[in-house]
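Given as structure tokens, the chain that follows is alone and in the form predicted alone.
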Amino acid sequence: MSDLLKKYNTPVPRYTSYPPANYFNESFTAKDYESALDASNASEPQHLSFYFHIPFCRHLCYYCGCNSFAMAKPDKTDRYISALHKEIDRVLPHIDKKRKIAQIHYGGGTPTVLPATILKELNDHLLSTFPHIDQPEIAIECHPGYLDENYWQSLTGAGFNRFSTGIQDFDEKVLKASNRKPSLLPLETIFQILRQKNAGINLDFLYGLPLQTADSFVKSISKAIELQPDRLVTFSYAHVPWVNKRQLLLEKTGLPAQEEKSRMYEQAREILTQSGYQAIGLDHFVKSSDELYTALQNRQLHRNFQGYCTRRTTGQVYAFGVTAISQLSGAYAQNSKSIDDYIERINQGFATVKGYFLSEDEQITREVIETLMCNYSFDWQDLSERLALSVEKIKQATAYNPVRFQEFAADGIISFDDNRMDIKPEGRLFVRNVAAALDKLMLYTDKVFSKPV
């Protein structure tokens, strides 16, 4: 394995979507928006898929990579929030009322350092507008930090019924080090509130962060586990201070080497096997009984921006606040990524300020790289059945090269062959790796990425 780490743990995308959003160009105007907005009836997926950005948090976490703000004062929290509904108001009306909502998703920042009444009042705009599938999956990340009891209750009563809590650690000296502050409640507690509701829970780690052993990392895995949560993430910590220069006090303490890194990430995944939990992709882990995994089971599983999904589940995604990324069939938009700025556009029109429209290509490219990050593997004749095109057409859209996929089959990476690809159990670590192989936007790019591990 360290052979391998050294040979393909270079700066690959994520592939969280495609293309990544550094292809994104300010060419792409509010116009151009409201073309896709429109566009978006007549393609697939028909469902519907919301997310809401929150970018306030009480305090910065030194690791993190997202569009996030100091808590700011009422006056401009209650200007963004107005500014979230009329954004709803614009959006809308481009939208076929006989669709049906499967997804609300809330991320920042921190959506738990809104109230929750005005998080149900933004989930109540979007719900008695459109019919709703069977058990719609409404979600929001939460800092169990500073949220007690009455607050806990208070989400169930607001619609939500899956719950994505940043654990990161359970190892107080390395929230420390990272500026994140411990659950204000016991685990427990909040576990036996959100059950009584039949909530979804999840629980999210990060790995990488200074201090951070692989004993450490899998002592707190195995304590999650004792809490039997639904789902169980466990992400790779991408350390990109070009993207957010808070990432650079994290050096101060120092960050684990790469081999350690490796290790915490194959010793929580074995644990989390041998307890019964199913991978699902890179850094999810579910109980047999998920929806997610029968998908996987099925060669079904799918993502959008909102993570991991079904097709029952699977929507285009209509995104509202800053710097928010609506995903849909052809096409991305982003809204600008200061607040200030968002308002004012919000109050004169739509707030994108980027973009991407893709090419049929693109299109293509999107469908055999998304299957195969979701699923580890895929069947040409399938991709051909669902696109309705010809395998050689799905090939040509593809950078596919049987002598770059050679190399990856005598590393014991993939296994394949004229009709279908697979990724080996032993060379998932290395999926990004196999995708970008397929990316012909890779072949000539100037643009920066992570590592995989």
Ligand SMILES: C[S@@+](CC[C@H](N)C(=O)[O-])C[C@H]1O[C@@H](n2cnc3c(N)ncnc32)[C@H](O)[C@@H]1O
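Here, rigid core means the biggest group of C-alpha atoms that superpose within 1.5 Å across both forms. Positions refer to the first chain, counted from 1. Everything numeric in this text was worked out from a predicted model, so none of it was measured. Compared with the form predicted in complex with the ligand:
Relative to the superposed rigid core, residue 26 undergoes a CA displacement smaller than 2 Å between these two forms. Comparing the forms between these two forms, the C-alpha position of residue 400 differs by 2 angstroms or more, with the core used for superposition. Once both forms are fitted on their rigid core, the CA atom of residue 42 lies less than 2 Å apart between these two forms.
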The other form holds:
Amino acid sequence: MSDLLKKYNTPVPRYTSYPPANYFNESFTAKDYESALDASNASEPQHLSFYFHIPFCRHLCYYCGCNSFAMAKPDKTDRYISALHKEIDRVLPHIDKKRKIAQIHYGGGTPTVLPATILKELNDHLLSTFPHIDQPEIAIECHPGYLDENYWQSLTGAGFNRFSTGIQDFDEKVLKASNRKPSLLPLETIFQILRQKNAGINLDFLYGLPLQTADSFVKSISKAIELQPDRLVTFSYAHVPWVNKRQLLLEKTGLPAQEEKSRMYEQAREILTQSGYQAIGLDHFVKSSDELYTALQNRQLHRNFQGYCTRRTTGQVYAFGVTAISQLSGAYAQNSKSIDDYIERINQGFATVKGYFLSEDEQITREVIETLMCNYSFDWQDLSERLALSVEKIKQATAYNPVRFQEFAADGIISFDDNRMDIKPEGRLFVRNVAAALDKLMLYTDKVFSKPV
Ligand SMILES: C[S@@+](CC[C@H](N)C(=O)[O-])C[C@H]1O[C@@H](n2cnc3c(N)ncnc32)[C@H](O)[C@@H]1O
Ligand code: SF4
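Can I have the other form now, the form predicted in complex with the ligand, not the form predicted alone?
Next comes the full complex, and the chain you just saw is listed first.
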């Protein structure tokens, strides 16, 4: 493995989108977003996925890599919420009213700093405008440190049916060193409230924080397994103090060594898979009965910025709020990163500050790379049927080169023939490298990326 690491641990995009977000550019304007919205009505997927970014947090965790701000004065929060409603009113006239809502997601920051009544009003604004699929996914990221029984109950009353709860670690020493509060309620109580409503429960963990060891992290994961969440995510802590200076405070306590961090991941993965959880991608784990696992088995798993989804819940994403990124078939559009600037722009029109129009070849490459990243395999004929294009056309749109693929195969990363390509289990760490070999933009890129490990 170490020889492979030496050869392939080189900077490559993470491919959470294609093209990656560092290709978005400022020549893409609000006018371009409007035309992309109009064009989205003629494109697949037909379902609608909506995202709200709520940037506020009660306390800022030192490790945070998300776009989060300390809780603003009530007046600013109110202006932000009205701007969200205004933005919805600007976007909705552009979308075909016969299209159905498949997903509404709230991320942040911490959406649960807002009263559930306000979240319900935002949901209702959309749900009263469009029809929806049977059981659309209405999901929210929750910080359990501040939430009492009434609040959890009011969230289920507001229509939410999937809850991503940020645990990070059960060890209070670890949380304290990261300036984070543990859950206010025992998790058993939260599970009871949510399970009564048949809601899906995800737990988020973070490894690589100060004071964590492989043993202590596995203890936390074991405790989580006893609770039997539907899904569990083990995020690798991304230390990027040049993006968020607060992360430097963690260096005072000291970050675990790289080998210890890798052990945290490997041991957590082992115990999760031994306990019946199925791995989705590198860091998501779900029960065998989960629709994401069924989709993976049928090689129909998809992904957007909000996470993994199935063909049922896949939609073009229309995003609202500061920094929010809309993901349409033909374009990406991102809103301003400053709350004041966002509010000001929305009062005048749209808040788009950058974006990207995808060429036809890039749309094809996106489909191939997304299929590969989610399912660890692709079949040229399947892709050809899905895209209604010849296999030759798809190969030409990507940077596919059998010589590169032979090299990956010789290194034991993939197996492939004329029909399909599969990443071998021992090659999964390098799926990004294989994706990069299909990406024409990587032939001449001047962008900076992180390493796979
Ligand atoms: C927006 S937060 C979740 C909602 C809520 N604010 C909370 O903290 O519970 C989303 C998740 O991102 C992950 N995260 C935050 N900072 C990270 C970092 N620097 N590296 C990797 N994951 C990070 C955490 O696991 C967190 O649960
Ligand atoms: S991890 Fe969550 S609560 Fe902590 S600062 Fe980031 S967004 Fe806010």
